[in-house]
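Only one chain is included here, represented as structure tokens and corresponding to the form predicted on its own.
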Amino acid sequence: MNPVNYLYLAALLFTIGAAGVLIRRNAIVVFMCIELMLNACNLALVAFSRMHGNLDGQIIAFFTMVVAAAEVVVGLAIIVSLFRSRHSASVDDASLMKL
């Protein structure tokens, strides 16, 4: 399979992830959404190493995934916080959190 072919695989995922950002008010879905757009940058990422015959992409590719694991931890448990406290996950309610 010709890597340009994942390359519009990425920016179609990320089109999609960015579209979700912009339109959607739940924190999950928007979160989903992000995560969603880092995995297009990874597939890229990939794909434009494999390209080159190097395994600089993939080794970013991989730091990116452990650092997403850690956004994950850390959103989920904001989005939490949010919805014991307000009873919703809107994110138009995240700005009710400050003191």
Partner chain sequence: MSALAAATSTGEAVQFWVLGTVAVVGALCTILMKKAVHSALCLAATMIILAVFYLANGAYFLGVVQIVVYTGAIMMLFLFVVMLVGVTAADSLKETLKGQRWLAALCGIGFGVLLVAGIGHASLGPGSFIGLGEANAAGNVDGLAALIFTKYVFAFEITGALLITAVVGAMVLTHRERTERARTQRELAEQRVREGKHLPPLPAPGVYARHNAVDIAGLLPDGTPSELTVNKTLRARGQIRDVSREALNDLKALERRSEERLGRDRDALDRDGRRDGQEAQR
Second form
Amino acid sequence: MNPVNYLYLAALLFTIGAAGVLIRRNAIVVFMCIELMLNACNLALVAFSRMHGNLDGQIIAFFTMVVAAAEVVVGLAIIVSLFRSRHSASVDDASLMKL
Amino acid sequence: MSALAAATSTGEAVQFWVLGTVAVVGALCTILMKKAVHSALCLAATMIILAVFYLANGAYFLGVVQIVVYTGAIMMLFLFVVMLVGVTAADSLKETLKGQRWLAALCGIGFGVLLVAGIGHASLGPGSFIGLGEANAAGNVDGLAALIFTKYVFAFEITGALLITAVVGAMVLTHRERTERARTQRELAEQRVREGKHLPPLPAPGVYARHNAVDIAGLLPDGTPSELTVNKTLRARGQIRDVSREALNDLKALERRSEERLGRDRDALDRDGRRDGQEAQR
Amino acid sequence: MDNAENLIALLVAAPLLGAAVLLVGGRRLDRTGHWIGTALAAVSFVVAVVLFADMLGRPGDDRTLYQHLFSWIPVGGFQADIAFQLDQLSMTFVLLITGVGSLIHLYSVGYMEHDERRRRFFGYLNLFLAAMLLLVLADNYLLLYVGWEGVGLASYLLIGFWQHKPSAATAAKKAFLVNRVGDMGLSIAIMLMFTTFGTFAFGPVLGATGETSEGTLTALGLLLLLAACGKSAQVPLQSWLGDAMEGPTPVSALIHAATMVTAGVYLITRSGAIFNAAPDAQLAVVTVGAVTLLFGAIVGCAKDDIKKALAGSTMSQIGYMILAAGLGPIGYAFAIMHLVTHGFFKAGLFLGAGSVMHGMNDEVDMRKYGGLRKYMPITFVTFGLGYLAIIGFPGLSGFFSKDKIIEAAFAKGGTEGWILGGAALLGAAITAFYMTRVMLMTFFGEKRWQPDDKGELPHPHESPRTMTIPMIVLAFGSVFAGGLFSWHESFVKWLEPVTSFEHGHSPLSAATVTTATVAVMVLGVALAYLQYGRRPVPVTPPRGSLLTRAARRDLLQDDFNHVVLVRGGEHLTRSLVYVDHSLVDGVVNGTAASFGGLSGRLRKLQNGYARTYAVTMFGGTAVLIAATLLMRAV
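In place of the form predicted on its own, the structure of the form predicted together with its partner chain is requested.
What follows is the entire complex, opening with the chain shown before.
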């Protein structure tokens, strides 16, 4: 098997995640989809690391995980406080940028 | 390890196709499941499969971190928030923005096709495949550590700062300073009187007659169910079981059975009635 | 003297200091200001004499002095320096400017005695001297341009000195504006020099004319000619000169004799190397000179205002100089020689005119003079000597310099030579005519004095000594300068290292030309005598012929400017306004309207839903990837 297949899988997962961001209204699910996209990137990085025979790709994936952890903490905190003030977790309800 | 140095083995190919399919299905379920809990569980499954792929690609440390941190910690955090937030109308899969779904599908498909085309276009043939045999020679963790604490030490330190900031940020966002005194029972009662609704405590759910489950609305004296008796979250989910018809039907059946048991069948009654009438005519 | 070059800056610095002190000093200098100004002009003249003596002590080809003060604008390849160059040409100008300038300062002490703003007047005079000295001493065109603009500014201030008179204010504005047209030519010429030669210092620019295309040199020459026309009041930029008579008479003398109008002649002579290599530009120069010398002479015949008659004369005489400068190496030296002699006699004539006006209650109309020779003997004698010099009476200054120019014009050769020579001869005849007319109407005949506004008849009297001494000195110059310069061709030899010199080969012999010049001069005088000496002069001017009426209106120069420039400008403006309203505004308003409409529709895209924005972003990313792939595929 060609290890490039891991890249195709990563591309597929990334696209699915992106589509999820676009079609789901629940902020929590949207967040999950973002996590899915990040994971897809990590898979691609790990596959690259293996192809090129050095560990830099894994390091970057590692950093991605750290950043994702930080992002989840803040993002979920935002969702919770948003839910508290609006009693809704829908991203469409937070349309204050509307003219 | 030696397998990693060379090309991929048949075993890995089988593992890729089986688990890869499951991962895609899990991802699709994540975005298509109606309930956030189900989405979270599907995502956790996908992540575990990704952890397996990491291991297969020689990223042993990352594989373990994926399971422990991502699946174990981050996804559990998601579940906690789902629990906190509860179920809302946002869970509906019905699209509210005009054309959004079509545009999303178009963009998604276009993007995916372009990505795949890009990967296919790039010169990433088997010839460029090196493998991690050499890099992992001293152990994957040792190799990563050597890089993190030399080449990437500043980035590593900065991520530490980022995590601290995130923790403080989350605390600031969710912490609510109580700026006024909590209202006493008496004040709450007075407020209820002023507003003039539900002076007594809310009625309990379905404890009348035979049903004492919390998802069954209690019946008013006329037999209609009262929404007030059911928990708000259940109401939002639409999980109220309506047993009002059922109760009436049960009553009818009970009446019929007791009539039968007491021997008062309708025919006899009818006959008695007719006889009484004839006697009256005479 | 070893370090003579260190004195050069002092030439400019002295009058500049005077200007600064007098203009900044305020009222406390009102009593002494005029003497400070005169003294500093005199200091400058003394320094010039010292430098002149030093220069004479050195051999002919080693007389140029350089002084580098400081680097002015050093930016990469653009090097502008404050640096002076004093060679024989500059020296001649410096002596003329400081000498005549100092005399005019002295004269002004008496002439402006009753003016409240005399201190300011002397400040401006000093500024004028400083700017003119900077102009002739600069060693590069950019610094020359500074002096050039300084002269323009000072002339504006002085012509409009009596700013309470609307006519003076207008005249100052007119002079300034017309000069701007010429300045434009000079500034463009300097830019062209920089792009062509990479520098604008005299040495490199004038030394590199051999390697430059003739087209570029012709363009440079024409631009420099435009500049010279502006400053020297040559056709077609001559219209400011007559109106400039609104300024006090000493200013007129300064402008006409020592400064300002000579700047154009200096520029052309200094840039001789450019003109020598561009025959087309030279042709333009001689054409302008010939046309102007006739134009000025004709105007001079018709004017009744004594100063305006003299102004026409100046225009005409500068025309001679420009004509000579356009002839190339056979004429440069004579142009400068005529410039110097003209500086003497024209300054003398203007100061004499001022003296007459001083005695006649500031009356300027010659028809209201008459018979003044008995009342103002010194003025009469000095003015008369200047008159004889300008008409070219044999033995006086003008005779030598003008004769040489006419000879050089014939030496141009071919049809051109005959035309130019003929024009110069005709000009000489007309000069004799109108100057005799001025002389006769002012000093001879019966008294035609008229009461002034207060009903008092003027009591003509001789002017005070501060005014007569300069006139006497200038009269000496008018009489002897020409002869001195022509003595063994001393002036030509003096200038030769700078301007080079060739003997022209005239188709007529020198004796023939001289005879013809004297003959036409006598003819002009005789005609004028018949017209104005034998018959009484009417106090109100007769209607006159068509040409006379046109000449009274300066040969319709202002009407021409009005019709062509003002009307044309108005039409152009009106059509531009129309285009602006219909086309430009239409485009602008249309753009605004279309953007408004577009925005009204586009704002619907801004629905505030984060997911819509995300779709846009995602689509954009897809397009970017597609573009990247396409670029790689191509």
